[in-house]
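This document starts with one chain, in the form predicted alone, laid out as structure tokens.
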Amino acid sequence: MNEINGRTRILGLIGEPVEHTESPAIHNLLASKLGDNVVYVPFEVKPKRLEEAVEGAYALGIEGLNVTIPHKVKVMQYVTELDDAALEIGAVNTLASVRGGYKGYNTDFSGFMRALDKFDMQVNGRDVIVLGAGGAAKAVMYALGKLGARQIYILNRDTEKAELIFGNVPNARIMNINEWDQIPEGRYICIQCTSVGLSPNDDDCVISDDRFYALIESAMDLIYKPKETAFMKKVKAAGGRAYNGMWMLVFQAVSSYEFFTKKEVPEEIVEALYAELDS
């Protein structure tokens, strides 16, 4: 990290809780590699203080903020401008300073798209299975639509919740997660968007039946701790390719940093950042 002085610019994260976040490590490492005089710190903000926090951050000259649970939707009320993608997704995870306030962006979807490209998972014209219908699935579904996915099977334990969120998506079929065996035989791309299997619950798996994994050609688990989830192990055991969410996390952070600093991060820095975080 660069020496903090009178020219140091402040970036940060708002959420509740924030003590387990990886964002400070990622952004401070990125700033160090780029030689930027920037420091990134987490701020725990209770929901009832969110508006004050956003206004106060702008008044203090904080150039950018990431936004995490539980503020990604409510914070949209307090931005000066809103990016089109964030508006369509219905969630914001990045605030970048503009005249009069902050502009809200969503870099979860762009991080996901860049990770798919990194893994050579070509979605255009393909059928896709999405596990889960929470906040992460919103960004994933938006990206899949942009990339031209043909049919999307959304498997979720609460189908009513999934219908409320994705019921108007024309190429989406919403099913209970226990109805996976009604998916036609084939080889699918699968995106695991739930928190099932997140460390320390490494042995948990959203679908335990090994027969499901015969459907999967390639998969991404958005979880990055542990490095190989139980879901990934089952995909690989059935002959498919499986990747964790670390590249998505890195690309999401890089995209946010680019909005904060208004400059592009070179590809070699992105690769070096990933290598250090994955070591």
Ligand code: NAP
Contents of the next structure:
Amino acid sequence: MNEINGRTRILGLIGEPVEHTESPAIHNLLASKLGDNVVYVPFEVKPKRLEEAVEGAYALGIEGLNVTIPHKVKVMQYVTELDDAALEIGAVNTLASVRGGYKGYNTDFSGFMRALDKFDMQVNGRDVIVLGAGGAAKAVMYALGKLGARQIYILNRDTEKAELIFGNVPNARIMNINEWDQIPEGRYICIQCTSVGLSPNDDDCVISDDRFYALIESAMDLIYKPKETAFMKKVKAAGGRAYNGMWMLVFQAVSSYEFFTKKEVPEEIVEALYAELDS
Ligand code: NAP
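What would the structure be for the form predicted in complex with the named molecule, given that what you showed me was the form predicted alone?
Okay, now the whole complex, with that chain kicking things off.
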């Protein structure tokens, strides 16, 4: 970590809980690779004190904050400006200081788009299967829309919830996770957005039937722990390409850092950051 002195700038994360977050490690590593006099600290904030926390952070001159569960939606009330994508997605995970307060962004979506690009997964005109309809799926769906996906099959355990969130997306069809066999034959891009298979439940997979995986040409599992999920193993066994969520994690952090510091992170630093986090 850099030496802390009178010119050190503060970044941080607000959420509850924050003990297990990877963000301080990623951002402090990034700051040290860039030689920035910056320190990134986690702050546990109770929901009822969110407004005070945002105002107080601004008063203290904190340049930027990441926002995590359970504040990603409510924090939108306390920003001075809101990025269009964050407004459409309906969630903010990044606050960057502007005159009079913070501007809210969503970098899960930009991190996801940058990861797709890294994996050379071309979405434009393609049919896509999205597994899950939680917070991450919202950012994924927004990105898929922007990138021009053709038909999107959203498979979720709770279809009522999925209908509420995505019912008005014209090219999306919502199905129960057990109805995967109604998807027309083809070779799809698949984005795994459920929390099934997350460590320590490494052997779990949201769809266990091997026949499903014949539909998948390339896939991203948003989970990055374990490095190779049971879902990824099944995709590969059926002849498809599969990637984990580590690049998305790195890119969402890099995008946040770029909003915080208002400067671009060079590609070689992003590569070095990934290499260190993945080792
Ligand atoms: P969330 O809002 O809690 O949503 C969880 C999703 O998983 C829901 O669709 C839920 O279905 C589904 N699910 C949970 N348990 C299930 C089960 N037993 N069977 C079937 N479906 C189940 O979580 P989130 O924020 O969207 O995050 C989802 C995953 O993405 C997490 O593992 C998270 O770590 C990862 N993520 C990664 C990144 C990254 O940068 N790589 C970023 C964000 C999130 P129901 O709606 O039916 O409950």
